[in-house]
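A lone chain, given as structure tokens: the form predicted on its own.
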Amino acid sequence: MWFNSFAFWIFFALVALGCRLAGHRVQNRLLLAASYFFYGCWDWRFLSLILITTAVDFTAARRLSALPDGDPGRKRWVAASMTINLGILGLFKYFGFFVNELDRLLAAVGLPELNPGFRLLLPAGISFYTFQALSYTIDVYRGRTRPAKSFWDFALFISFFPQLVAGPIERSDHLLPQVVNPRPRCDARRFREGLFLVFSGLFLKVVLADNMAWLVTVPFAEPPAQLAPVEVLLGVYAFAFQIYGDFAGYSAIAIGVAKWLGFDLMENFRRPYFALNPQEFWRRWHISLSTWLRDYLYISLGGNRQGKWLTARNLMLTMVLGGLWHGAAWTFVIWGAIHGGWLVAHRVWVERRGEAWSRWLASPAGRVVCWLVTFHLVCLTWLFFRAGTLDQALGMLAALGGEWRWTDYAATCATLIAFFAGPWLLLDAWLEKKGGTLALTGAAWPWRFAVYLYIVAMLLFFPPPMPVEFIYFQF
């Protein structure tokens, strides 16, 4: 059930009406049933995995919180939670990858391959709700969150349907209190904010991302040696806007519909292509994942408290594992490693340049140069994210060194990127200047009307040739 389908909006209207008429306790039961129904529409068989995750983490948190600080049983319970959660995630997401790699190794040394003869399907959203569940148990262990008293309230925290399949990855100290306590009704302010988020999300997904998807297939379907450099570059630009529109669009709709239901989800994107360095990019892109990796992996490894070399190691490990979180392929590992190396290099550069670097960033020319460099480095790393194989990614990078010539595809791609992405980048630039994603909701009504009219017109007159599945559903 996609957010950009009529079926979803009929489903949501019924859920919202039921919540409007019901009291808090009944609302929670209705939302839990709706969330399980929503997930069951993808594949009802995998509901059992959500129930297992819910039962394991509810039990582990209750048991470890009942033990005094320093009791070794606390560590055993949190270790059991992590083992079961990561074991389920690893089995379904990485089993095929490791079997394939082991088969390649066995074949290289002349031994027979394993060839298990079956393939495990990847449950929708398993990486998202697993990380959300893990953060709850760890936060209870650290004393940041009190364990949930009601199993059903905790089950809603894990499976809340707007953010179940593709985030944001919520924290227990933020979302769980909103589940447990009575929530505000949808007033005029909440409606306006939700409306902007939903409309902007639909534009980003349907108009921007899905129209870019068909441009992206051209260079990524051709042998790299046959591509002109400009075709590779524009194809990567198209994918940069596709993945941004796709994922930021999903997050905006999720946050918007949750707001109409009385929930405030965390912001997941903050105009990432305006970043001036890699650190700022990760403060703006997939914020719920980047902060999760920081708080539960990077800091647990030691963060920046153990000297320069170990800080660099921690950054690299965090980003490599973050890349692996996205998918079971070497391309994702390398994508993460490049971002890790870039973060390390940026950290060293800032430490060495210090005051001179700050003065450079304060100048208009310095900011423009930093923006251009950051944007293009991000785009080039998207090559590894999108490519089907490592050879294809390296081949497309090599193609950038060929003869630069204008082609029909390049002309079409450049025109459509400017047409679909240009106006939205201007709106993003205005929001960046105002300093808030929801700044438009407080603007004068003629400006709001003009933006909504533009969005509706684009949705009506420039839909994609065919709808495209949300990219992050595969993660």
Contents of the next structure:
Amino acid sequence: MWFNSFAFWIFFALVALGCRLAGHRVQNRLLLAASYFFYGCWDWRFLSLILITTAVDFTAARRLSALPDGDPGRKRWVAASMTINLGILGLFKYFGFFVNELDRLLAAVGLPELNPGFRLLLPAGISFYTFQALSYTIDVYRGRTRPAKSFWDFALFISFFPQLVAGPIERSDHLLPQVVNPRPRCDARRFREGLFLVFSGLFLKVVLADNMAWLVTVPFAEPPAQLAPVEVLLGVYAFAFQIYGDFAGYSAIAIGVAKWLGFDLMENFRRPYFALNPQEFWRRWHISLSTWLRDYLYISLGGNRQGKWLTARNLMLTMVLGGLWHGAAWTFVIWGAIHGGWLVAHRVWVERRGEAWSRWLASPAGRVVCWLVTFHLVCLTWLFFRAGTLDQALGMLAALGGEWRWTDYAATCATLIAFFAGPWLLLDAWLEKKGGTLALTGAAWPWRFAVYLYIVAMLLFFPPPMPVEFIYFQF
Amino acid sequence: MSAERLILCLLVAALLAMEAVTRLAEPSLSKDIAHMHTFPQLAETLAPGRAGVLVVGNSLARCGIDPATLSEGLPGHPPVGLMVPDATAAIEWAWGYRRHVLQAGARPDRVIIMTGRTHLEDPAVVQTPRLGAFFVGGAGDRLAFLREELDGFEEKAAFLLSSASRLFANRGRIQPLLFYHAVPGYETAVNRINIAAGGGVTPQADAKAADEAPLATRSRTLRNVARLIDAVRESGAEPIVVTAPLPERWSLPEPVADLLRERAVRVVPLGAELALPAERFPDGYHLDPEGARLATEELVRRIGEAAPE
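Show the form predicted in complex with the partner chain, please, the one above being the form predicted on its own.
Up next: the whole complex, starting with the chain shown before.
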């Protein structure tokens, strides 16, 4: 049941109506049932995994919080939770990858391959809800969150349907209190903000991302040697907008519908392509994951408190593991490593650059250069992210060194990127200037009407040539 | 009234206005839609007692049969009606016949169904919006179509919306209309993207792929050709299946030929037996007007030969 399906909106209307009529306790039970139904529509068999995760973390948090500070049992409970959660994630997400790599290694040294003869299906959203569940147990261990009293409330915290399969990855101290305590009704402000988020999310997914997905087919399906350099470049631009539209669109709809149900989910994207450096990019892109990695991995590794070499190591490790979180493939590892290396290099450069550089970078020309460099380096990392294999990514990079010539595909690609992404970037630039994603909800209503009419017309008249699944569902 | 309610009301009003404009301007969207708008006139052209002939098919029939030659060649010069929209096959013909002939009260004497190699098979991809808007009609047929032809909630919802809204049904026509004219290199890029995507992106590409695949690799059903024959007979007409002349000679797939034999349908195999020179196929697939005249003369001759004394 995709957010951009008729079925989802009928389902949501029924759930919202039920919540409107019910009291808080009944609302929570209804939302839990709806969340399990929503997930069951993908694959009901994997509901058992969510139940296991829920039971393990509920029990671990209760048990460890019952022990006094300093008791070694606390560590054992949090370790048990992490082992089980990461064990399930590792089994379903990385088993095939590691067996393949091991088989290649065994074959290289002339030993018989393992060849298990089966493949494990990847449960939708397993990386998202596992990280959310993990953060709860760790927060309880760190004393930042009190353990949930009701199993059913905790089950809703883990499985809340708007953000279950693709985030935002919520924190227990933010979402759990909203589950446990009575929530505000959907008043005029909530409705207004939710409407903007839902409309913008649908535009980003259906119009921008899915039309870009169609364009992206050529550079990532044809042999790199056949591609003109400009085709590689424009194809990567198109993918940059596809993945942004796809994921930011999903997040916006999730936050919007949650708002209508009385929940406030965390912001997940803040116009990331306006970033001027890698650090800023990660403060704007997939914020719920980057802050999760910062709080539970980077800081746990020592953060920047142990000198520059260990800081660099921690950054690299965090980003490489962040890459691996996205999928079990070397291309994701390289993607994370490039981001890690870039963050380290940027950190060193910021420390060493002189005052003259800092003044120039603050000037309009300096900002434009920073923006161009940042955007293109992000695009370079997307090349590895999207490529099926390392060879393909390297082949496409090599193709950039070919003879620059304009082609029909390049002309179409450039025109359609401008047509689909251009108006949205203008709106994003305005939102950036106004300083907030929801700035339009404070503007005079005719402006909102004009934007919504444009979105409705684009949704109606420019559907994608082929429907595309949300990219992040596979993570 | 809050601002958001006002905005939503205005959006609904805008959609209703667009719906009205679409209904008014629909025939000018394409020649194909203009042709589909003539279907209601079939009831008059083929009224009971006029012994009319209806030609059913797609662009192969539109370019392959000359209505004037057909009418002049048959005894009594019967009126000839056409139901030959582009890129259609048995599913559109069967449901369209039920709506615009059977339910509308038209009563032709003969129905000539001109087909290509795969057009009598059920499609892999159902063109839901077009079927909803132009071919399936009447509450009973709509329910039957939902039950028998569509899988999944999304397809069914899209069908119902297309039945109710011409704006929704025609929404897919705006994009190509604009992009083919305004986007540089679009046609070449589309072909390249379709090939890169595996050739299965559009219904046309899918039909082409099916056309080229050996029959043994296809698992197509024949529900709709059976439905079409039943509907033709229910309206009191004789169905005649004509295989379209193509640059290369061809025959109906065995399962289709078996079905037609079982149901005692007369087949005129022009595709296998009428050899026309290559210059009669200017685009390599469709006949030119002279080719259509020659093919229709041959068709008339064969119908005459087989007609009961």
